[in-house]
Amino acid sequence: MRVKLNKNSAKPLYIQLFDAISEEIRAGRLHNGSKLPPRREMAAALGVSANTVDSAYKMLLDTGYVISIPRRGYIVSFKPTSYESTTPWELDAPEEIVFSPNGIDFSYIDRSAYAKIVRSLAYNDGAGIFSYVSKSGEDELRSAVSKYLYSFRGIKCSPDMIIMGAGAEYLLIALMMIFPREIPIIMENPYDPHFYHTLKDYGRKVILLPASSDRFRADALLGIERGVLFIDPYSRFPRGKGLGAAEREAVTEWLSGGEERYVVENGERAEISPYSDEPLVCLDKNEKIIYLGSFAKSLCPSIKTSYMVLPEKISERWKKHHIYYYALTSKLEQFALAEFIEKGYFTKHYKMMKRIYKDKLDYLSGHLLREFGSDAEICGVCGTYMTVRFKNKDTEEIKKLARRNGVRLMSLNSFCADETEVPASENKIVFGIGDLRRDEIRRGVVLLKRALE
């Protein structure tokens, strides 16, 4: 087995290491059966520490490359998708490749850590994590979230000014109550259906504004009286573009030209969107801006702990409409999430994760360019995500051959609340990455590509 790492790379070595051991498996180099050298004895080969290769191997271990038998060590134990370029797929073959834009890849989350820190709070009386659950949120875990909103978001923001919740809808859900219900959503169409469904179960009135992808319609928020607008504006999901300057200082002219208008930032993509422009409720200047934010996107999906930053007048409304309010998320998941941020170990990973996603939406964005050449125009990029426009192809013709050929793919047009009129520039595919390695990126656009041939 040949690897070489690059110790000058800003990737980390035991990714490096997981990356080169992964790849030499699924070519066929290293065979189920084999064993990997001793943890000491690849240290010694390589030169790097045994905890370089300790890392690694677990990461095989937990992504099911390998299998570990006690006085044994790790063996090769893999089991890859069947896939034949013979195959004669079926109308109904089911999909072997799902380019999700919600997929998340959790593999490399650093679990020893995050497994210390949580055994060390199952022993330690001291936590309280067997208490009552405080209503707004443990202080250490609002704490730890205001000091990292200041230090790496610009976000200025107390404890007090935090709560936390178990997920970003059912926050969304609180919140609208303390607003009059005859004040309406405001979304873009496209939308996030998460969000969209979930204000519109409720009960809630939801204003869409027209339909596009290239543009925010700044044009058509101005002429709205009063409402609360929900926007991303880091990705303004699904299209990958985040707001530009222009477009954010709409906003904020539409926010400061009547009492009843207000404005939720959807931050979940922020840590790991590619746009670094500063949050809009740092240009709050009237105190309207509230800022969601979730682990959910820059961490992993089962942590459903998610939280808000409420300017004063909104708390105060908070407050008075939510005695009773529970965060409704465990003591021992907002503990470990406190510890988790205050050790630095949430910020190197979401950066990690940052450079990882990119390199995949890269690697998906060469093999386009490879197999389509200037027939496929990418549109928008963002975070797990990109948004491609194929030339004189119609997406629903796209989706239904590539489903065919075991490739699913999800439309733009299909995140609009009305398809019948969705106009022509929303003709673009959205391919998510998030939860796929690189041979499945290159299988998926190898099959694509014969499905429409």
Second form
2 protein chains.
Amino acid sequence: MRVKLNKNSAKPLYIQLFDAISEEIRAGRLHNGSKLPPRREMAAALGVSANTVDSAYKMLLDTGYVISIPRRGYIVSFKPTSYESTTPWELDAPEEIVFSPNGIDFSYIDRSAYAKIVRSLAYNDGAGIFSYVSKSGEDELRSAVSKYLYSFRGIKCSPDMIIMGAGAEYLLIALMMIFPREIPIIMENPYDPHFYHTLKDYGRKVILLPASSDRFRADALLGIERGVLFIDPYSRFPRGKGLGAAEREAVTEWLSGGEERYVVENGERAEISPYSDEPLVCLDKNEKIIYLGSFAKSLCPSIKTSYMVLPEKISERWKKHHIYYYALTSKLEQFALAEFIEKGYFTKHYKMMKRIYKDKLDYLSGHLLREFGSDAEICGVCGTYMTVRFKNKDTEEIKKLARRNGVRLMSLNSFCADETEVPASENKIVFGIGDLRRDEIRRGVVLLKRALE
Amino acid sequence: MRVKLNKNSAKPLYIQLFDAISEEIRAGRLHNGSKLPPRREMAAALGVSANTVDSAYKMLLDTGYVISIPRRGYIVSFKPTSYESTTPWELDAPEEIVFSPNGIDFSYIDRSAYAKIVRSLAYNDGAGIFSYVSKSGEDELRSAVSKYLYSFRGIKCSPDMIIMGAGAEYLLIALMMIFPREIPIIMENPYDPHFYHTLKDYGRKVILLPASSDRFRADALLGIERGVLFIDPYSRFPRGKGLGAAEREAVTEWLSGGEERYVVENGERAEISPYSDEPLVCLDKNEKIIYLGSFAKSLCPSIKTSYMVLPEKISERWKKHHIYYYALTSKLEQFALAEFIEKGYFTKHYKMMKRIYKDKLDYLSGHLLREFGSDAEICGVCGTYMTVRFKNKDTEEIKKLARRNGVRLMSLNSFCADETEVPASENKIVFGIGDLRRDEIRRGVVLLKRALE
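Hand over the structure of the form predicted in complex with another copy of the chain; the form predicted on its own is what we had up.
Okay, now the whole complex, with that chain kicking things off.
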């Protein structure tokens, strides 16, 4: 194993070691089933303490790269896919590097487990996947999601508070229909334009808080008499910065300041962030917060099954309005997800991906530092993306130059609705690394450096 | 083989023979892989012509009960499921018999073929089922549906005219959003209340043609300046009677009488009817008819993937409005359906089910005749249901008495929107047999007879 540690780096030794070993595993040089060297041996070879090796091994275990077998030690448990190439990257390769914050890495999904599950569901008479559906979603999946939400997000909810639906946007539209048409939805700006446009397409009134960068515009929110605030409290996409304590308080203050004020908490980004605050919904005393979750980010974008947790009061309103609601999501997919969760594959994947995204972001920030030094200031980090301010450079100019050199970048303005803009001084580049390999990240940064010279 | 033919019956001998043999096959008494007696032998044993046997064997072949192997003859190719029970039915069994016109028999789906397909898709790296989705649906499925529509429904359309979506109601709502809010949707009354309520839930204006039984209210339609007529031209559910020639003409006349007049043709019921007229969309010269199809009736209710065929003018409008449209339907399901169609499993199933539903309806009408004679008049038949008028009996009274005796029946009024009613003299019972076994149909009719005595 080729491992080089740098004792002068700011990065802790055990993380360097974790990075090096996981890289060997992903590249297939440490293959599936092989044994990691005993900790003392490894420590002696590298000139570090056994504790450092312990910590690195523990992380490899947590992230699913290895399993621990009593009296045998740590065994690599990872099948590399063609996705993580070992070929040296070509600086002048023609493909564009796209730093998309919506990119998702689905190469690590345990396909063979998923395939076994769907096959047995489709074949097994008793499973009833060809039969009639449950309108609000299959009980098996609602129960699995309820357990998952409690264990991993701290959200207490019974399965019957969960409504499944074909996609987060479908659920959001269906939810808004239980409120009279004059009640608007309120969103931060910039945000995900997909939600904004879908809501507009369906004829809903949308109020945008004034376009801003880091600051949450509580002042503007407090002036709104009634509405449904749709917010991503963990990353405030695309800012990469969650709501601070004071900002959370402002939201709560607004909520309790009048009737017909609600919050929809979008938890999709939190699920791929290694650290995230307690969900807002856990602080909800007045049954006014709805939690929205999906598998599109935490598992893969092609799985459209999403869910909402409705507090009782809203649930009653929902039931009265949506007598004819259908989840409209594949029963096979629902059953497969339920089993994938119940058998522990989902949480294994979920834990591993958080670590992998974190690794990739660390790798990006390392390369930005190497190429740009203090000229590149990291302003926000969350899940699969970070926001970066380049000193003395205009963001739109950076995007243009980068594009000419084969790098596609987005800025906060790329996510502003209807030609609004954040103040030029606050505009930042949004680097997403979800679906990029390490070599692509490195190449993208080097190309960007060239472009800006 | 126990086959008894009745030469005095109005039912042709070859259909009696087909019924008898298919019943033996379904019951498992003629098991998978066994050989049918040679035609001349069979003809001699039954005292019928060889042509009669030929016709019956041909039907068994068409409906997939047998396959033809050169130099060996007809071999049974059918795995009975637990669904078709051979146990004698108990007249006083406690389960209610529900004659639902929405019942679908999914016990004949080739599960092993479907299971093989989904397994290989989930396991096979190249298929990309975990990857990003195509917004309007996967090309593979759009191409398969386009071929199917041409071969089996005579509808010419290129794959890019097809928009996939998670459920017919989702597509209908998304379609309506491209029209200004003041443009209403027009529906016959009674119709499927699910569509009516979903459209209302999403804030669309719905105009109901006056509640009526057999007659299509062209007079009322012609008075409407603009709107989108949503119609099932084949069965005018729940009437079991399609549009006649004059009625089709009235629809065409209305369509060409002004701008902003459109038709959405719901083809779901036509796909399970053994005989159905040419789709309206084939007569469309002005690009004003949209065809809506699904697999919910023709395959099984848990498959939510549906589709619309948009003529070019409407497609342009759609693209302009729905920049952020997503099909929201499982990619695995889309790929699986595409393969299920391309490999011929779907059309085999589709042909077989039409015949099976026809058999069940014949069985129902036979038992109605036996129990009620001319007191039960069959008024309409289509796909999985028929409408029946009972002489000198009030429909609501029939439903009540039947319910007390363990039989659940619906009438035309059960499908009327918002407390409207058809004239009492025209109200009929709607018998659906889709998900009932033969013994259940028989038991239901006998129990009904008892109830009305």
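We call the rigid core the largest set of C-alpha positions that still match within 1.5 Å between the two forms. Since the structure is predicted, the reported quantities are computational estimates derived from the model, not experimental observations. Numbering follows the first chain given and starts at 1.
Leu13: CA moves 2 Å or more between these two forms after rigid-core fitting. For Glu24, a C-alpha deviation of 2 angstroms or more is recorded between these two forms after rigid-core alignment. Superposed on the core, the two forms differ at Gly73: its CA moves 2 Å or more between these two forms.
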